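A single chain comes next, written as structure tokens; it is the form predicted alone.
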Amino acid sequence: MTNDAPGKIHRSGSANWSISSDVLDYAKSLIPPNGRTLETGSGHSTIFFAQQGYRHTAITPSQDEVDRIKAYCASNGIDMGRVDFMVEPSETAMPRFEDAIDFFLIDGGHGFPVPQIDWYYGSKRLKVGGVIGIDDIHTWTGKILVDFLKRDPSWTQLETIDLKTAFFRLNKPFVYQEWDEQPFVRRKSKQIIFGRKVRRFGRRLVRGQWGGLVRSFLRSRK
């Protein structure tokens, strides 16, 4: 980042949701020289990946931002020659999104199901070795994200910065997997299982339905 820092950049101007530098610092040392990059939402993060010369693609619905992006850079000497701008909402844009990734940087919307819906697609086209970056990990949808993550062992995760961003590295190439194949909505799933049979039992008790009861009791054992 240059000396003359490139203030608000978001909402109109009026607001700054700049990612960190420690967060930029650390994703530099996870990226190849001349590496292909992706982000959902733009901003700082934008102006860091033009900076190191990486092949980028900023995906934000808003003009306004690329506009202000553009200005900085051009009057800061940055060259944009190597980045992209998909004007449009991750949701539309991500499925048509098809060059190969080293590194994903997660950072759009945060609004269910979008960041869910952004590593999906992202996922995709992140090479085996590729690290997505998942910021804003205290939203729920953030942190649903990152707790799905860490049971999957297609991925490996590498450090959480300031709480508040987390890194993982892909182990092998991404495919889709039903919900009994992934330990963490098995595991979630089993615990809403167990809850409505102890609800289902406690409703028969009160009831007295011995017979739903014994039968219960019986299909358990199997």
Ligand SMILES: C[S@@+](CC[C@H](N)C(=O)[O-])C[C@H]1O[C@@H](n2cnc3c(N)ncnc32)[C@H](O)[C@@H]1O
Contents of the next structure:
Amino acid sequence: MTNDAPGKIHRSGSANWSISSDVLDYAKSLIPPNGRTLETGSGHSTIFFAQQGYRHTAITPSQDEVDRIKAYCASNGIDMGRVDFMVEPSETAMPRFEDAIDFFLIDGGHGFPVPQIDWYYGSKRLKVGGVIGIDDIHTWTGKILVDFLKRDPSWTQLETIDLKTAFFRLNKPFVYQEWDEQPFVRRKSKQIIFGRKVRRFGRRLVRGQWGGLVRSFLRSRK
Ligand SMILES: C[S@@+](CC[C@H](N)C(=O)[O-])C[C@H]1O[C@@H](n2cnc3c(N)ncnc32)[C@H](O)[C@@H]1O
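Now the other one: the form predicted in complex with this ligand, given that the block above is the form predicted alone.
Every chain and every other molecule in the complex is listed next, the one we just looked at coming first.
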């Protein structure tokens, strides 16, 4: 059976924000048959996951998107029996999602800190060896997540497709670490701390605060 194109699913049927088929094909190559999958956001990707027969959950605040996806699948013979939806923003839904997952597509809200919230709760549920895909890494919130993961030894970077979607594999059970144990945050923070020292030194110099200058010089030699 040849399916119709799903058409516009987003913004009440007036927009198509679908992820590329290259991304979905690559995701498929990483997911075991019968895999347990999760995505934030919904659309063409949800239809694709349903077609593969994965046990899939999509989290979106839009009931309209869910209705369009279900209508498309019903009229094209796509079984949605293994797909469910959490119809609410991921920042409230993710803490309640408890299944162990093989793959997680982060493509919901892109405002700060929603991708970070998705990543945090999703990583807690990701099996070791499981993969996350982060879409729209040209937005700052996506890019900062990628920069963080690139330097974290718990993750291995896989492909990045079209400079837009990055994939990472989890190497060991996810644990939250304090800032000074997170290589990216530690490095960025050290730059900020150094910059603050330089500015404070300059300010004391300009103000002739010699006592403070001597004290910080002595401290720096300890
Ligand atoms: C770029 S689209 C997803 C495209 C989809 N992956 C596809 O292939 O068609 C972004 C999605 O995020 C949803 N969204 C917006 N804010 C959200 C939030 N706070 N939590 C979860 N989903 C959100 C939108 O309703 C939309 O479904």
